[in-house]
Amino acid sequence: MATNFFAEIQIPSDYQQAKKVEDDILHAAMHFDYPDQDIFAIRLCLEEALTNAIRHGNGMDDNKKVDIRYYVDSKRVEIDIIDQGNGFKLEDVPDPREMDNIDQPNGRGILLMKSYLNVIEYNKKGNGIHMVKYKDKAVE
């Protein structure tokens, strides 16, 4: 029985390739009997982060890559995703809860990830995200 799963993968800016990596990470979490609500949170946040990397970061450019590193054990799922885009500044993303932004699509995914993950951090350039979901641990 595996004590952990670890991989470093580079994929093209392609949603089908991203889905394969997502499935691998979810299968690893299921191997350690993560509860359904944790699996849901990991899937949702992973889809959001990979979509952001492919669409916003790499601009759907087939020549640009997405680097993914993940580690899964019986206590946590830890994922790093880095695209080849110019990055962004978190403070420039509008808060979707403010009345002026209610009808705007930007910022909802970040808010969602903050609600489901125990740790969410962006690199200095703004083209990479570090996510951690602890097994059976509520988000504070």
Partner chain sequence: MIHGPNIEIVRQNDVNVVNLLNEEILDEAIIAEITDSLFAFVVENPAANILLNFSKVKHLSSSALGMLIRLNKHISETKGNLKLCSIAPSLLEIFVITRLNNVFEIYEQQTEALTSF
Given for the second form:
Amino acid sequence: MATNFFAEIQIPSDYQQAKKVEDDILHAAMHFDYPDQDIFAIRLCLEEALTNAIRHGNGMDDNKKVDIRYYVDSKRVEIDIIDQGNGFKLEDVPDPREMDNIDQPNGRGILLMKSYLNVIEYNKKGNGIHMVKYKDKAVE
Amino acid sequence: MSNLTIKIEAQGNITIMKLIGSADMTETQEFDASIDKVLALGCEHIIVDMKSLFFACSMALGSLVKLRKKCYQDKVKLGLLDIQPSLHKVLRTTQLDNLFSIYDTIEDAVKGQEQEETSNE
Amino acid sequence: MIHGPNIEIVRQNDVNVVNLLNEEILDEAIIAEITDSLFAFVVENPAANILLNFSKVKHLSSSALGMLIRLNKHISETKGNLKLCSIAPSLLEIFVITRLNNVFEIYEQQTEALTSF
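If the structure you just shared is the form predicted alone, then what does the corresponding form predicted in complex with the partner chain look like?
Next comes the full complex, and the chain you just saw is listed first.
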């Protein structure tokens, strides 16, 4: 049986294709028996990161691609997602919990990822995200 | 293939919107369309039954926030019913649990909203 | 009928109903045993219609689901069919989160599953 899964994939800005990669990562985590709440967390963060890359980064432009790299073993899931957009600055994203923003339909993705991942980092340009979820380890 | 099934059921002046499956990135349009459909019915209460909803991304939360805004404008009462623990955590994380009235049973939802009405008067 | 410690296979017309006998399918050793029995059955019976009945199962680990994905792949390669039935609502959650409810045909009752083949 496999001791780890590693892949590098490029997809167009398309939700259906993003879902396929998402499923592969989830199935790999299931292979290593991650608890249900970890699987939930991984799916949630993948959805948020991929939606951000496709919608905000690449602006749904079919000609722009999303690069995904993942590594899964019995201890951790590590995912890098890079879009071909101009990037963004974390400090420009308002806190969706503030009274002024709580009524806004958008802007909760980053907060959710921060709350469900053990490690979350952006590259300098702001078009790439690095995510780590350790198996069965609470987020501080 | 669709991951989200939405059942709309009218019981008197209450409309129950039952969400089944997972509300993810590919389901947002359908979810928004169903919300518009429910609002077009022109009922007094909307109850979103979330017992069989096991996953929701931030876009789905956004749809719920939009629904709440429209309900507030149209003076329609809105309650969320029977939320799975994993999704309750998502609502707590985003502090949306303070924004919505959340109930465990449909009776509580109907009663709770009536109380809300009298306390507002 | 095939009867083992973890599974029981009952033939109903042209469908092989596999009853999972454990309340908990969490232990790696049990999952490995179930996997071996099922793969052996599929090798001996290519192109078989298989219905996995979960009515006795209360807890299921995610690696058990990983086993189901591999089994499903293997069965489709041998031109067989795998369907699932009688999954408790508490177990359904993980099927939905992992979108396996779209990968597998899942039926509430065994009777309706049997007529679907």
